[in-house]
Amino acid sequence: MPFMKRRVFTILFLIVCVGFIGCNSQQQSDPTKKTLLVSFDGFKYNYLQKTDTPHFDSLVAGGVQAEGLIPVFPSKTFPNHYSIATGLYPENSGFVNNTMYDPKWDEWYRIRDREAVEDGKWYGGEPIWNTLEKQGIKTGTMFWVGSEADIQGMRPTHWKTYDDDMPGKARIDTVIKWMTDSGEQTVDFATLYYSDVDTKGHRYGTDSDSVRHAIERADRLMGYLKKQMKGESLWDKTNIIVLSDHGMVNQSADKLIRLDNIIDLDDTKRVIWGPATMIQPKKGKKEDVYQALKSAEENYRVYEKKELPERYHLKNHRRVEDIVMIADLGYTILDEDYQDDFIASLPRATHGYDNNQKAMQAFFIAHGPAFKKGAKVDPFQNIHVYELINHLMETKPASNDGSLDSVKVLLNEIPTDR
């Protein structure tokens, strides 16, 4: 080959292997195709209403915000992240709750169980961070429900393993730095998860000063995550999801269910209490625990599992129990044993109860160049969030429950087929 030809050749050959890498880096790190998504656990859909959040309001100023975020049934914290995570009901995800029993590994799940919940065989279908690994898009997540643990041989590029005790403006840090790496480990997707609202509306009931500063110090957040996001040049350019897992209601000592009272807890194997109380009887004592149950049906509904209504989409997975009691709002499901400490630390609310109540819904805005401003929108369920993030991601989804068109309405331009 002639020395012009070969000179020729060697630099078309180098601007195409240029050109390649920069594309392949791209691929990796998209600056214009950042999302950021934020829980606040607990977070009632009507709590900015409580005081003064300026930054909020800022957020919803210049986005949109939904009405209220329905959640999966149970109305629990683990279920609904979970829920959120893959698009997927309960009954397809396996999270039917935060206690669950499994009858084929005779094992328990508990939240406060490392070992169980750091492993991936309890995690059903496919989590976000997950979606967007298998499509090489770099994830992190300052703690989210499933992330600690290896599902489907995976993890996400960042992640870290849950400690409440964690300061709130520390996490948004690591985030931030997560997000600006000007390595191959530049994350364009990543999670925030906060518990503090919940754990005050748990242990003060949701019109307490104690949830008012919490929800206050929620918003401080917001106001500090816009700061850092904007000295990064983020701000403008991500995609930011603010919402929560579920709703709250007060409890009160006029409004117990004395399970005990009912029916002789000797004759079921196993009691998952809650507002949404599981009941597993005895070989041989499954009728009578339920005819009881029945005949004394007054401020709870009971079920056989199979007879569970569609809408709650539980009833299709082996670890929701025999039997399942579902209360009426603000009514507890107790025995003798632990009444008179329930009624010694009154106040105090809690979740869990049927999803249709208003009371448990969450809150929603989003925030970003993909979404509407200034607008409000009817509430819509959680399970559409997952097809949410992959259409502002430019990924595909993997298999779920939820639906593009259920919250096109979010967006500032519809959405076509995919």
The other form holds:
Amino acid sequence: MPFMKRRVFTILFLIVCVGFIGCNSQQQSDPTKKTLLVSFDGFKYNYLQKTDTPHFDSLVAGGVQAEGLIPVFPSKTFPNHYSIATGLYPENSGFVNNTMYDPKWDEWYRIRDREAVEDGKWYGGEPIWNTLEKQGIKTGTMFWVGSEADIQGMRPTHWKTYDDDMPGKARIDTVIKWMTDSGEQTVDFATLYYSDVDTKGHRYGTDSDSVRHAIERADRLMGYLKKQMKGESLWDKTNIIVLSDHGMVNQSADKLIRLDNIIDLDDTKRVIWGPATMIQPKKGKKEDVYQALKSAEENYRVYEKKELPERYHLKNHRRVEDIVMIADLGYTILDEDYQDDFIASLPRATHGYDNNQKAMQAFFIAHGPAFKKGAKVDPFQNIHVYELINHLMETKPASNDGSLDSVKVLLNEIPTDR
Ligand code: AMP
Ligand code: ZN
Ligand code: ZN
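Mind pulling up the form predicted in complex with adenosine monophosphate next to the form predicted on its own we just looked at?
Okay, now the whole complex, with that chain kicking things off.
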């Protein structure tokens, strides 16, 4: 080939190569950017003080702990896990409760209804696994709310149908296998989820031995996780975020709100019970129901949907019912049918209350190369975790309600503007 022609050919070849690399969204696994997100459901901000937790303590000593993680309202499992995943408030994620009715579709969402849980149409926004997968990073979810559904036509590379009975260690083994698999499927972002602490809190109350033992089991799982990750040389290079979705508070027989004594339940079309009870009155009954609740307002607050305080970030979604009643901390809203069973089941605890209550705060620990060591920081809202993970993974977040500024106090190096 003549010299000039050869040079033109070489330049063209280089342009094609550079273009190919630039356009190819399939990144190679980067061993310096790995994030593991672990959730222990219902792990209250102060639970580490209840018992000996050597493994959590060593994570705290070598990492950073927040004095609390502030949940979104209502402080329930599904809204919170999905807000953590998307960085969106409930009115923007569509997850306004664990149980919801969608008036446009005339359909219900319930967390034990597998068809609904696996139906992507309920899940708004962009979960972190989609954000990362779109930017060429493989993800794996060993359970997370939303990860069993096709959202935006996508799923994590690895995901599992929720199985509460799957042993804790087996979940860890699976995730580590995903993170160490050689080849194109190597996962650089993974999640783990455990419901044990939440379940024991509900059933036996926050001061029970059962909760203490569940905290100790969680601690042993952290020990196992560290040992297995060290064995695979993952520990030192992985940023690990250990958190929970909300806190927990004891209920009692002297803190009851009998809804059927305040309003005529026959005037309602739907009542979605809970510390935040959502009520849809029958046509023409809204004013009666609201006025009855307003005039008896004691140990709870009642709002028409449109007057819900802005700080709840809830009212701008069609799945919120017309009237919302928020019990004071520890109070239980119920009717005659449930009262005896409820009292017989005491001591027990719950969550779902106002997210500005300290008792509703969750715990948060982060450990790894990106995080400060031995630091304590003030509580912050869980909607910022999505931005934090994007920062750790060097990806571009989708539009969301959080900000990296709110969590940069956790980081070793202050991030500069993206
Ligand atoms: P809550 O009623 O808010 O306390 O919800 C906690 C329950 O959510 C736990 O008992 C879990 O078993 C359940 N849960 C968590 N993740 C999932 C999931 N992906 N699919 C179905 N149930 C789940
Ligand atoms: Zn929960
Ligand atoms: Zn719970």
